[in-house]
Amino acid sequence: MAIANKNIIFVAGLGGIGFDTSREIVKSGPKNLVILDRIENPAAIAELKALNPKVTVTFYPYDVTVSVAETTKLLKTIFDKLKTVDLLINGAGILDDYQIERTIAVNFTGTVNTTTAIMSFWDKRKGGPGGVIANICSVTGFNAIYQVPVYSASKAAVYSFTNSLARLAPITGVTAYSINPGITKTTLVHKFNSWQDVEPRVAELLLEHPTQTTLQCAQNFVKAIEANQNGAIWKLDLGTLEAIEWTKHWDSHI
């Protein structure tokens, strides 16, 4: 999908990836970005703005862990403005083994949650026009940093949730592909917690393993856009992007 013209929104663009792939995609030139993230920042804001005049930058202030209601009523002032939506990327995470219930609310219940909202718009069977989703997950997903259980399973629970969106696009109309990252230097990892305490050192050692930056990140993340292919799983690592096979693959005949 050209970015260029297409309205997006972007949950959590104003992190650390989401701040650098937000640049990279007002770099490209699309129609509309609109953000939603908890903290406003307008210092970030204004900086998107002055990349590239020519781009609607927006931004309302949105917390994942809100109810579907809630998020439809968000959405809804959003579609009623632009009238389209092209693209949704679904960003918001946190790392801390401590937070149990938040970590799932966040990166799992979050995306699930914000997702079933935009299907009110986008779903063909009520009429709409389908739509494309990008959720970022984690290589944790398939390769789990095993001292955050809780942090990797939630990003599983992601890129499981992706895959069947994929797979439900000839019902829907939208499409979903997931990004997964490998260790990027990010202030989410420069200090967290592990679960029960089993590592108090997982931050450190986690940091001694080859990383990229965000910047890097984010290129592949527009890359990753531009190919637009349903049920894609990326791999973000090291400056490369790859598509990856899962090999535990098989059809449901429920």
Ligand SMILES: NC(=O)c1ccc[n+]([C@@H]2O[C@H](COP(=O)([O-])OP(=O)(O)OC[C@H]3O[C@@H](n4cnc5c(N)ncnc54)[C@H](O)[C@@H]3O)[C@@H](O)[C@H]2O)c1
Given for the second form:
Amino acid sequence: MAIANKNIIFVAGLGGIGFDTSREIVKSGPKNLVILDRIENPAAIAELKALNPKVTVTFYPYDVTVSVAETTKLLKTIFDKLKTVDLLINGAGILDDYQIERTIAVNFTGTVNTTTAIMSFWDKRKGGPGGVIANICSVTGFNAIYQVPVYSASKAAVYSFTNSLARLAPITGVTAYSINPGITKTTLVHKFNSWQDVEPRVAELLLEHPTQTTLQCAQNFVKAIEANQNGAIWKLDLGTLEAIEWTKHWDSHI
Ligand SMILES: NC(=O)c1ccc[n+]([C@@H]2O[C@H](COP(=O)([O-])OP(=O)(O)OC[C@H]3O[C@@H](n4cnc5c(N)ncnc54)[C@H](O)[C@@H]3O)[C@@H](O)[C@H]2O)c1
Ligand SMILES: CCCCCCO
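Given the form predicted on its own above, I would also like to look at the protein as it appears in the form predicted together with this ligand.
Then the entire complex follows, led off by the chain already shown.
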């Protein structure tokens, strides 16, 4: 998908990975970038607007843990204004294995509910135009950081959900792919709680190994958007972009 002249909704577009990705998206000249995020940062929005005045950047406060009905109401406001939306990026995430319920609510249920809400505007069975969904999962969805099993499982869940969305595309008209960053230097990863304190130094130990910058991640994120491959499993690690081949071990045959 060429980003130029498209309408994009970016949930969590102001976070560490999110903001650098928003910058790279704005440089590519979409018609509209609508950022939904829990954190309000007017200076960041102003910076995006200044980066490319041809792009209309708007912000709405949004918490992914609200109901589908409330999300649908917000999306109606956006669709009434934009008329069409080409891409939804779901990027909200927390990393704290002390917060079990909230981790699942934000990282998994939040993505599922936001996706469910946009289907009423996109589903071709309801006369919708279809659309594209990019879900930010994580390499930990493939191979867990087992000291944060709740976080890793939440990422495996949203990764699995994204794969199913892609398989359902012939029915719904909505395609999907996953964005799976490796360890990327943001505030999320500086320090976080392991589950049951199994490893109090988990962040310190992980950060002893090579990582990538948010800019490297963002530049590869845009390449994945442009590739626009339904069902793609994109690994964005150590400054590289790689489409992962997933090994099938079972098939439902339906
Ligand atoms: N940094 C990494 O190493 C890494 C690796 C793989 C995946 N990820 C994922 O990338 C995404 C961004 O992470 P980051 O490292 O930039 O961290 P970050 O903490 O900078 O960003 C997290 C983003 O999620 C938003 N968010 C959190 N709770 C929310 C809620 N309830 N409603 C709406 N938005 C909410 C935050 O406002 C922020 O924009 C997360 O989903 C994270 O799991 C990060
Ligand atoms: C340093 C640990 C980073 C964990 C986030 C991977 O999704």
